[in-house]
Structure formats: structure tokens, C-alpha cells
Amino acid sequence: MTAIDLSGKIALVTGVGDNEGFAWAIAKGLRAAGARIVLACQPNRMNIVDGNLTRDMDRDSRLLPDGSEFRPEKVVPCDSAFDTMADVPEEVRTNRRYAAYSEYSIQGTVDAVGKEFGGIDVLVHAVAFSREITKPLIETSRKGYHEAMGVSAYSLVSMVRAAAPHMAGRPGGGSVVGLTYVAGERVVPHYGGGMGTCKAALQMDAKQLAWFVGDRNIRVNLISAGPFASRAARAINPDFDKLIAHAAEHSPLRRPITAEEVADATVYLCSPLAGAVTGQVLYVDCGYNIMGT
């Protein structure tokens, strides 16, 4: 077996909101491979993530394969709706959950991390949001649709633009990995609020970005993960467990995925083993995407 060693690599993992989702598992997987981790999360989720990193009751979720505990180098606020602080409206600036932070834009956050750590080797985009996700597409408002697209898809463009100067010329090259879902290619009725369209845009954007930063030896890939019962997913549909069971029953491997399997795929994409892989969507869904039902 070829061991993956990411020792000394700086990985910025965005979209961390708790200790259950893909972003948390990916951060742990990268850390287990030796990378130094910086977590970026919504300003209004900072206290939650801090609790996940310090509370005794959450200790099991921090354990790495060698028995040590996951400890990121730093946790920073980042709201993927804003490219710079000039984009932040007054009602957000004065919100009590935001007012404590002077910087939480994409550009400012990425620049601060790049400067403090001398560069960035890995960027993980685990960001998706629609305040109307429980509404079917046909009932989604224009405002909600545009907001979902900006946060869930355009933010990848913004992050790669900000990170590219800090990732260019890194030993072994830089790696960007984002998360998508089969709803970007097929109709998934419960995945509302425009999110299916957002994932389709994300997939096309990733391919274009792979070209635009490829000359700086930066690779851009996506993982299309199967359904997984994160807190966010359960908020979309209270019957999400039924959706997981359906996917498991109809997948070639006849089982659901785990967050750790998504993390393992991310580690691979960030490693020298994937040195010639870019602009791709890697399906980590037990084969569900190949089926007709």
C-alpha cells in the first residue's frame, strides 16, 4: 500500500459548521495524513466549532486513527457570501454574531491565512446554502435563487481567485477540492431552493477553473458524495434517512457512504497520487450515480 504523506502542507478547509459533516471529516483526514489545518466557518458558527474542538462530550469526534486528537492550527471566520468586506451590508456588520470580527470576507480570510502560513497547498470548498432549500425549484424566489447561487457556486470562483497567488509554485502543486451532489446532473425533487442548479454551475465552474489555474500547477476537482445524514441534510428533509436507505438499496455496493470515505477521497486528490488529475468529478456514492433509479 502506498502511504500518503502530506506533512508540512497547509490546508484551508472552508464550510466547517459542526463535527458531523463532510468538512469536519475531511479536515481530520488531511490532518491524519500530516497536513496542518486551518478551519474556516461562518461567523455565527464559530462558537459551535470551538465547542466541538474543546468539549469533553465531543472528544470522540476529534479522535484520529492513531488515537491523538484533532487540533487545527487555527479557526477563522469566513462568510462565503462576501468577496471583500466592502460587500458586507450594514445589517450584517452590526449583527451581534458578526460584530466581534473585523474580517470575514473570502479575500481577506484567504490572504490572512496565506500570509500567516507562508502559502496554501490545499483548499477545500465545502460550502452550500439556500434559505429556501425546503421549497421546490418552481416555488423558489429570484432573490433566494441568486443568493444560493452566489454562496454555493460563485464562492468557489472567488476562493480560487483569492487563493491562487498563495498556491502558485508550491512544492508538488496546489489542490482545490469541492463537494457536489448528483442533483447537479439529475432531478432530485426534494433538493430545492435552486440547489440542483447551483451544483450544476459548480461542476462547470470547477472545470473552467482547472484551466485558468492549471498553468500555476494548481489542480481543481470535485467529489460527488452520496446522501449522508449530516445536520444540514436532515434540515432539508426530515425523512432523509429514507433517502439514504433508498440510495443504499439501489447502489451497486448496497450500502450507504461514510463521511470518512469522502475524506479519504479528498486526501487522495490532494496527494501526489493525483498529480495529473484535474477538472474531474470523483463519485464517492457506492456507485449510485450509475443507476437508473
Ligand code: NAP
Given for the second form:
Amino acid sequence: MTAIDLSGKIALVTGVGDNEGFAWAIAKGLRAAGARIVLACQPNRMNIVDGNLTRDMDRDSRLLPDGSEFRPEKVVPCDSAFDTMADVPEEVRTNRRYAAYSEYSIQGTVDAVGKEFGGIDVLVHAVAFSREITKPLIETSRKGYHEAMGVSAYSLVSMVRAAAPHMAGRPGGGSVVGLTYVAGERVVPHYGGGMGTCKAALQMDAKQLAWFVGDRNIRVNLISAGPFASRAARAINPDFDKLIAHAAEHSPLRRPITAEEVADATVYLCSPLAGAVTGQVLYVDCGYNIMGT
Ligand code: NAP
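Having seen the form predicted alone, I'd like the form predicted in complex with this ligand now, please.
Next comes the full complex, this chain leading.
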């Protein structure tokens, strides 16, 4: 049996907003494989995530396969709309949910984690946002489109730029994993607000980034996940369960995916088993992407 052991690795998992999304499952999967985890979430979600990590009622969501409870090394605030604190507008700085923190930019957060833990081995990008997600692309405003691109796609470029110095020279190399969706390459009409374009950009950016950091033995890959009823996904469409059922019915495996399967694929991509895999999209969608229906 080939076991995956990520002991001694430091993993920064961004896009954690609760205990329901992919980031939570991925963080637990990496921890179960031995990695030490730092969670990054939007400043306005810090209290929610803190509750998920401490409340009795959320205990089941913290359980790892060996029966122990998931505990990250720490939780840090990070807003993927801002590369440095100089980018933060006054109304955000003074917002009561942000005012408690002096640093939540991508550069500042990644640097602080890299310095505190002596480097970063794994970076997970699980961030996506479109204010106009419920509007079809053709109705999406220029402002909404640009905002979605900045938070959901450009943020990967910014994160990799910030993390590369901390990931260079790590034993076994560094691994960046992001999350994409089939709507980045095929028309999914309900996936609105420019998000399909964001995923298309993310996919091309991941390939380019793989080249730009490959000389430092840092790999960059994406997982294209099948539809899953996270909080973000439920916001796309109140009938999201029907979309999941449709995908399941039309997938070769005739079932929906689980978040744990996305976590397992992430663990693989961060392991020595994927040592020569970079610039790729790995489909974790029960095969849905190969179908013509
Ligand atoms: P999710 O839990 O809602 O994750 C999205 C995360 O992005 C949330 O925690 C959200 O925080 C965060 N975010 C939004 N704007 C941000 C910002 N400015 N700075 C920092 N974080 C920000 O939903 P998910 O479905 O697990 O999504 C994770 C990734 O998987 C996304 O890239 C998504 O596109 C991708 N994906 C999802 C599906 C699916 O069907 N669910 C399928 C394929 C790919 P807030 O809660 O504060 O907004």
C-alpha cells in the first residue's frame, strides 16, 4: 500500500467561510494526512469559523478519520480583493468587521504565515465571489464582472506571487491547488455574474503560473469539482439540488460528488505521487465533463 504522509508540511488553506465548503473538507483532508494547517477566511467570517472550530454542535464536522478533532494551527483574516493594505478603501478599513484587524491583504497574510511557520508547502485557493452571480452573463454589469474576476481569478496570481518566495526550496517542492468548475470551458447558463469567465481565466492562469514558478519546484494545479451544495453554490440558484441531481443522473458514475473526494484529490496533488503533475485540471466530477448532455 502507498500511504500519503504530509507530516511536517505547512498548508495555507484560503476561502474558508464555514464548515460546509470545499476549503473545510480540504483542510481536514490535509490535516488527516499529517499537514499542519493555517486557515484563511474573510475578516467578516472570522467569528463564524471560530464557532465552527469550538462549538459543541459543530463537533461532528471537525472529526477526522482517526476520531480526533480537526484543529488548525491558527486562523488568519485575508480578503482576496486586496493585494496589499494600500488597496483597502476607507469604507472597508472602518467597517466594524474589518476594523479589528491591521493586516488582511494577500501579500501581508501570506508573508506573515511564511515567516511564522518558516515556509509554506501547500497553498489552497478556494475563493470565489460574484455579487451578480444570479444574473446571466449578458445582464452582468462591467463593475460586477471586474469585481468577480479580481476576487475569483486574479487572486490566484496574487497569492502565488506572494507565496512563491515562501514555497521555494521546500523539501519535495511546493504545491498550489485551486478550484474550478466545468463552466470555465462549457456554457452553463445559470452560472452567472461572469463566474464562467472567471473560471476560464483561472484555468489559463494556473497553466501560466505553473511555468513561472516551476523553476522553483512549485507545482500549480486545479481541481474541477462537480456541483456541490456549499453556501456559495446555493446562492447561485435556490434549486441547486436539482442541478446536482441532473449532473448526477448524467455522469458516468450516476451519483453526486462529495467534498471529501475533492479533499482526497487535493491530498494526492500535494503529495510526492503527483511530483511531475503541474499545470493540470483534475476533474473530480464523477466524469460529468466527458458527457455531451
Ligand atoms: P464556499 O464555501 O462559499 O467558498 C467560497 C469562499 O470564498 C467563501 O468562504 C467566501 O467567503 C470566500 N470569499 C469570497 N470573497 C472573498 C474575498 N474577497 N476574500 C476572501 N474570501 C472570499 O463555496 P465552495 O463551493 O466551497 O467554493 C470553493 C471553491 O470551489 C470556489 O472556487 C468555487 O468556485 C469552487 N467550486 C465550487 C463548486 C460547487 O458546486 N460548490 C463546483 C466547482 C468549483 P464568504 O463566505 O465570506 O463570502
